[in-house]
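First comes one chain, alone, set out as structure tokens in the form predicted alone.
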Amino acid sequence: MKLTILFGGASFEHEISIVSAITIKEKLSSFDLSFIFCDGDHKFYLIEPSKMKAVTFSKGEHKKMPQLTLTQGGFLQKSMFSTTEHKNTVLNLIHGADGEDGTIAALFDFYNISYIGPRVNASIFSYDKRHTKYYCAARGVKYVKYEALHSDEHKDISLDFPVIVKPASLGSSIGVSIVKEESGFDYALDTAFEYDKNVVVEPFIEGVKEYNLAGYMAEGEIKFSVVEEPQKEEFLDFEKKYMDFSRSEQVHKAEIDDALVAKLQNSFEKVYRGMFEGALIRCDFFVVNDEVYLNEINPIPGSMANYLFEDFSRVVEELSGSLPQKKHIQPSYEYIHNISSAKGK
């Protein structure tokens, strides 16, 4: 199968982005892969895979390779004589700004581009961490109760202290701070509004039990993959997350019983349906006195999760195979053409 991996943007986790791109050429080796790095000034050039090194994004090196543009349908390389054109359904391995918020699934749309990863809508709702809140209240999923703070506003908040402060539209726990004592709030504030203005207040919950769902669909059915129960200390931090993006080994399924596999599976399929699909999202959970709450959407997530599935390159055969199709509209004229004819013109 041919597929182009498309990584880096222009965020603040544009490294992690080329960590899952190379772990992914490794997870998919059977497949004819090509590579498309989006540099932070939002050039795109076409990588050698055997140049698919850290090194190479770091020390520079990709601005030696052949420079693409958008096209109809794909990307278009130009020499001196020709010109050749890259219209492989391509993977969206962009984390956090650009690949996440919307932006390449805007353009990718716009030029009728095969992707697979969230479309606009999808990323509008799960980008920002209180429109998240929003999606679950809609949709009757369980979530945190939260506090919204704007960095020109500072205002007290209700919720009792330990908290975790988050910046509302990043991810890999950059940013997040978890606080024990009211004199430590302005600090995590701070530390928080230096990614992003806007910022979600949370009770840290001690001890609760986390538990990672992903999955896609493939003809209509969604396609779950094994519940892990992540090894953390009090949260992920961006270290372990970090690591995290260069998992390929496969976990092991998290001791629990099948009402709660259930329960997890059923807050997920009201997540995803009518929203992601042609995604293969990861959602992460709390369960807290047997109930099950939202706690993030992961529409990107580290490596694509490749880790949770037995068969990842099935999976992915499958996903590229049950793309939704954007309905194109021709325009016709015809009402113009119309008011032209009753006026005589």
The other form holds:
Number of protein chains: 2
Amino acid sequence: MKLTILFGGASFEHEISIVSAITIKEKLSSFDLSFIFCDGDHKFYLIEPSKMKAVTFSKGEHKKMPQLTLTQGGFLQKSMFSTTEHKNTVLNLIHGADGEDGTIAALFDFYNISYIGPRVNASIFSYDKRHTKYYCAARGVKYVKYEALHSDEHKDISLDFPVIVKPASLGSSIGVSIVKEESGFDYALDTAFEYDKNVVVEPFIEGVKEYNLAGYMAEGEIKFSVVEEPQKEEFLDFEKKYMDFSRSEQVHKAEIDDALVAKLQNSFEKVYRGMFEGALIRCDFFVVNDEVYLNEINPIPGSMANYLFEDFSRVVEELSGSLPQKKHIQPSYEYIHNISSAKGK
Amino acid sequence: MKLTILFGGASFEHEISIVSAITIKEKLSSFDLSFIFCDGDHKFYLIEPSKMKAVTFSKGEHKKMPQLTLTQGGFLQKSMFSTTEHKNTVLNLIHGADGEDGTIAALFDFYNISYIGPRVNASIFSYDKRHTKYYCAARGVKYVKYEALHSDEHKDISLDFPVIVKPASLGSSIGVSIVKEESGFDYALDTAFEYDKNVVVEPFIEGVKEYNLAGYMAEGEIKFSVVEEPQKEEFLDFEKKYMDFSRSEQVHKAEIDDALVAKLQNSFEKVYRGMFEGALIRCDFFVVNDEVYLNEINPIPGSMANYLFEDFSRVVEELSGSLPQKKHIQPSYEYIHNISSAKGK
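Form predicted together with another copy of the chain, following the form predicted alone:
Starting with the chain above, the whole complex follows.
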């Protein structure tokens, strides 16, 4: 099938999006793929598949390739003598800002472009960790308690150390610190505030069990991946995560009993249904005393969490066939007509 | 000052956006205004100010006017021999879908266009009445209790009649019914589901006191309008609201004591701060036994609630001067460079 991979973006995760796209290219080699790169200035380029290498972008060679603009139904490529339209379904693979904050989703909704990825609402509830917690509270999904801090206000926290400090709206562990005692807290805050003016602070739970589960909706049913117990040190730093985004080998199932798998799937479904349709998401859970807590939602996981699925090509085909259609509202002029005729105009 | 009014949109509130724009044109007659119309097919047109009449759009005469496209920094007008850029600050006056659901906000963020109106996050928390309640719960703002229903599931409600049934994501009372007893409930649900697959049901509180308060942030401070006690029958239906959107005469203050005004302002501030910066919003409150409950947030109120302010031109000037700037993230290629050089490439 035909599919366009959109990657890049004006984001701190720009580079890992490039890595993700290169990985997906290998994993979906049976597809008829095209590649659209969004650069840091929000310009779109059509990338020659054979040039899908990291250095193409770091050296700026993409700038020699055809530039695209958005139009109703797709992307437009104009040259001196002709205009070509690119109208495939797009896999939104921009991690972080632009891709996961609802911007690309809104653009594609507005321009009526079919896409795999979170819709605007889903983006808002997953991009900012505070909003994820608002959402969990409303949906009856357990989450780790937290305090939110803003860079403009000085506030003491009431949590005991150790804590974990995170920018509210970044993925890939960027700006995240574990703080063992109060003396390190201000430095950790400063680090996080470099990336976001909102920060969340959570208790750091030593030795907590962590499980990742991905899934998507096709034909009204949620299809789950295997459950993975991520190999980790205290937590993955950006460099390790960067490597992690190029993963393509299937993982081994976590050795947990069916009851826990069912609990994880149940929490996943509460998060997904009625919100994340159209996206393949990965939920990262903590398990403490047999209780499942949502840690975070990755609405565009690194290399689409391909390594958690047995047959990733089929996953993408199924998902493409079940994308939500936005209902188009055609405005009426009923009241204006009524008023105009009442006025005799 | 120069200002572009954006109105229309593919929305059930398309017509009232036109009425709002015509009203604002009168109210801001000292401004150097231009007008951009978004039609039901998401095409933009530059409207000749003298043609700012309802019939221009109901008769389709806008289609003879110059079409515009989005570009970095503004709108582009191309003719046979020249290209003109329109780079003014835009007042987003599209009510309902497109304008209030985060779509236009995301477009303007992406294309780096300065605008008055709710940002994407703020749109998501005000457009869907369920999300407003999630947000209130998180911010410690009291709200009317509710049950959410989805068109695909049959569920009994536990609220006592009378109730009020509302599509989750529409303003202007479209699709809203008051249901006095159970026999009328299914019909009210069907009506609401015509507009949205999600519906909220709330207790209908007979004779509740209702107050509206508008405001905006300028120079770090919230500037409040007067408090209005809206004249109402049971509630305003669409036709009355339609007329209501063309209001331009200043209202009389509600006759309430300073303590209640302070309570309303306090709730407004909890809603606004850290979320609605850049927008002039109107919050509609209920007061029951001296307790303030948020009923709904209008992030783009009809004709910008101009009638609640003494000097509306100054309001728009102040707000234009205090618009939040989105931090531009310029991607780096640090990791790719490191890895490439480690590999000797």
